[in-house]
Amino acid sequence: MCGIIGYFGNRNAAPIILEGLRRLEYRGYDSAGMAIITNNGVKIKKDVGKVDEIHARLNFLEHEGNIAIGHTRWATHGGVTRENAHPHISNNGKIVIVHNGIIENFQEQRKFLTSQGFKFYSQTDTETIPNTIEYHMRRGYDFFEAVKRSLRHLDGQYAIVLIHEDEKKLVAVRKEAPLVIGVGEGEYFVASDIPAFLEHTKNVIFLEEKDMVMIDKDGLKIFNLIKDSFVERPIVSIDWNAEQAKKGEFDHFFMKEIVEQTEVISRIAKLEDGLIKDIADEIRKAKGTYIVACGTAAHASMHGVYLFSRIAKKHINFCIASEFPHFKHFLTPESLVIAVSQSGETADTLAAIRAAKSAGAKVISITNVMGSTLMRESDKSILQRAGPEICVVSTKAYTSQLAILYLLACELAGKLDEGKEKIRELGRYIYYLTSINMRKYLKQLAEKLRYTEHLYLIGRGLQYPTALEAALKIKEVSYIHAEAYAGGELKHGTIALIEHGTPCIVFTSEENEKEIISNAMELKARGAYIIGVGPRNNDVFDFFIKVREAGELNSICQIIPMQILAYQLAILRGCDPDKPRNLAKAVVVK
């Protein structure tokens, strides 16, 4: 949800925090703020709005100091107001915090602190934390020990970064929420996500569950609250490029990441055979394999179920991650759970794998973020190799997930080399689908659809999850109500909603053409405006988007024009395609 950035070093922290906030804005953009320790005490600037809007009003660069924290908020407790924006400060004005997550027992804690004379100035759960720390410091404990004791009183999940005006220390803690340390030359960065500090260092420490970091003039120490002792964590060098986290020549990350799908596909074609075979062997050995995921990753997983059936003649089960714990009763130590997540921090997906592990099942993850919680808690992992995905709306990570699931199905069928060759061929074709000409062509369609209120999409077989994902993309960024259905389901209720001019997008392939065209004709007979997506035009189509036949890889090809259409609709309707309202990149709360 929210984005956290902290800095401790020898440089002026304000510009570093400001740039980090900009790079984390995809994680939350209701409000933002910064706190910096100066020679004249702690200075806090925060307000409602996007980072640059607030900077224009308040000037985040006004004050200088070497220790600072910042935050971009996605509201959970309390409305979108300046008072609820982070950072929050203790009653004595010494302890300042930024926080991602939810403190579940904050009401009880707030009631207790109020009885001790503490006052509260926001509706957030976060404000209880610095005041609980102050309460313990009043009892004689130093900052670090007071934080440790305070955490015993806090239930829930959190990533917390704190600074203390007098002690000149930065403390960071993670519990079921992402937090990573960047290690530079005599300086340290703390953030929710690597892109926040990627231009400064590629050396990172991935914190484990309940790791508590203390940074002061003597360096960095890590105390693990579970082990109740100081621990060592390795420094890892990551292979992401800082330029990947910048927009470059594009107006938005959304379009940049759509175009990058050609490169992503090329990387997947180069995945190590041994890695694919190892994961496929786990599927072969398992007595029951289940894929769990949320949102876009769920649509990729549904698509994977079709692929395992068609290519490998293998029965794989799929369940939305948030619902999976309700089915944990049939899991055994011989079960296998495959979890798919771009961020590797999705709370519902993590809850699903923990339910699986509690039954003794093996867990394999497909994730894009090295060192993520999902990757660390899995028995084995495949990295998606999509690079940083900054836009809230997932595009290239989805394509990567589809391609990886395809290669796993091919390996199970003894056709990995053939599958890799088809992936390589597909990469060359995707370049055409993301071209400027295609973007211009789809803008014409967007012009026709920009004022529509309802839009329907249908597909059969592999095109059904494609329709679901296309509908999600349109909803996410243009706020048009879009719903997807299996073609055969139209007659079971949905067709009652079709009237003259209702736009309907129909996904076709050589395999399902006759059946889906029949469904399209049923829609046309009720007055629908039919948009065809597939290899061949048809008289029933009012608008046609040609996408060559690619067999089991049709969905990768066909989703790209839909991503571009969603982008063009967002622009024409005055929406921000990178930062859709009410959404955040990583959903780290249930």
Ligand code: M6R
Second form
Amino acid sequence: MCGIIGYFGNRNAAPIILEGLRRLEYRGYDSAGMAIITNNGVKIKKDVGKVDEIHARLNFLEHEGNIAIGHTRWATHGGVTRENAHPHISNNGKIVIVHNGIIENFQEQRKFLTSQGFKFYSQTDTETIPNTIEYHMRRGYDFFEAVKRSLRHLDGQYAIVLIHEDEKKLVAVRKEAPLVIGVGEGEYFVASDIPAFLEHTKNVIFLEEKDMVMIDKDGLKIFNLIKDSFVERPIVSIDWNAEQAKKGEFDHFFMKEIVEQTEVISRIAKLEDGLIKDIADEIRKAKGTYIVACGTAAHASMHGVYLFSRIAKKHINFCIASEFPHFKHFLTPESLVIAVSQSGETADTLAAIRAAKSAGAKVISITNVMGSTLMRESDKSILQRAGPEICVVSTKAYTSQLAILYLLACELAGKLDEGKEKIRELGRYIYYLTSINMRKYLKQLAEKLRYTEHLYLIGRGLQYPTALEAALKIKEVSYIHAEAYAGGELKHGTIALIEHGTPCIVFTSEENEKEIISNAMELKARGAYIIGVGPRNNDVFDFFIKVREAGELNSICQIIPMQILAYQLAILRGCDPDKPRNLAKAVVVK
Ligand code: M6R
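Given the form predicted alone above, produce the structure of the same protein in the form predicted together with the named molecule.
Okay, now the whole complex, with that chain kicking things off.
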């Protein structure tokens, strides 16, 4: 949930860490901080607020040095205070840490360290780590050995980066939390994800579970704590570019990533046939396929169930990832679990696939992040090729997941070429859907809805998951209460909440027009303000968003105006669409 970064090299680390913090801010933005080793010892600056606000107050660039670490926080243990912000330091003032994850036994460890005379200055679990290391160093172990020994006493999930004031060394460890290494010319970067250092290098080392990286003037070594030996990891060159991780001409990543969908969908049309066929074969062979995911990826997965049923006449089971372990009793070694996750680091999704693996089931993932934990733990993967998704709110990753699931269903039905042609054509239409004119039109609707407190959305068939996803987008960034229902379901209770002027968004398609319009009429009869989204206008609509009929691809087309509407609502209501309150990009805790 938090973002961590470290630098070891021959340049001044402060501006590199500051820029990295800005790039990582989408992972958590309660507070932020930096520690740098200078000629006069280690200097720490940290506070509550967003990176640039803190920088304006404290000046992160005041000190110079070649080794530094930084952190953006999404609070888990301890409130949002300066004391709880990272970096944290050991009692002797030498060992400094940034941490992403949770130390589950921190209370016992804190009690033990207190009994040994250690003092604690925050409520965090993190503070136990540098002090445990200091405890071992006091017993004569060197920095590396002390880190190794300390980790034996600490349970939980973590990605940590540590520096030691006297040692001019940087140590980083990952256990069930993301951490990647960037390899430059005589310099190294350690970060929660690649965009943090993409400007400096595209050469990346993806770490394995319990890899401990040790960097000093002689270079980088990796020690694996499970194998208890040094290991070699390949350096991979990635095809993302630094521009993709910048806002460019846009005010927000949210809008930039909405617009990028034209390109992303066109890229999906070029996915290698062999890859799609191979995964489709696994679905054919499996005796029971389950698709699991969280949040937006769950809506894409749910949508996949409709697609597999309609196009491939195949039943696939869908389950929210956090609930999936409760259904593990059905799994056998012949089952297949497909996990969908933009980040590939979502804790609930990882727990679901681990439950599947423990039953011997095969795991396939659809993920956007190369080298992510999900990808590494899956038997096979499809990379989404959406490019880095920086905005906390998922847009382009969602539509790329929909397009991939569509192609898999097409291949199962023997219609892959036809499916690819339809996707290719759709890419061009999305360009129109994200045009300035469309954005202006939707701004008019946002102006009408800006003071609304409750909003309802309905859709039938493929439009039901679309309604769920549209509601999530609106909630996440505008904080308007938005609830989605299957068209036939609203009248079974929730219709009691409809009053004069309650806005209701109704998704239509040629296939289900008659029934959904009847549902819209039922709402209108109770005074609702009806917003129609679909191919044909109707008298029942007070506002109409025309989106052409695209059959099984309607959902990709119809979600785009909803993403834009959510964006416009956020702006009009004074909310930051890139950093919604309480959210974090990758939810790496259960
Ligand atoms: O990285 P993942 O796709 O696994 O993330 C799953 C959800 O946490 C994510 O989709 C979340 O719901 C977003 N805030 C949606 O905009």
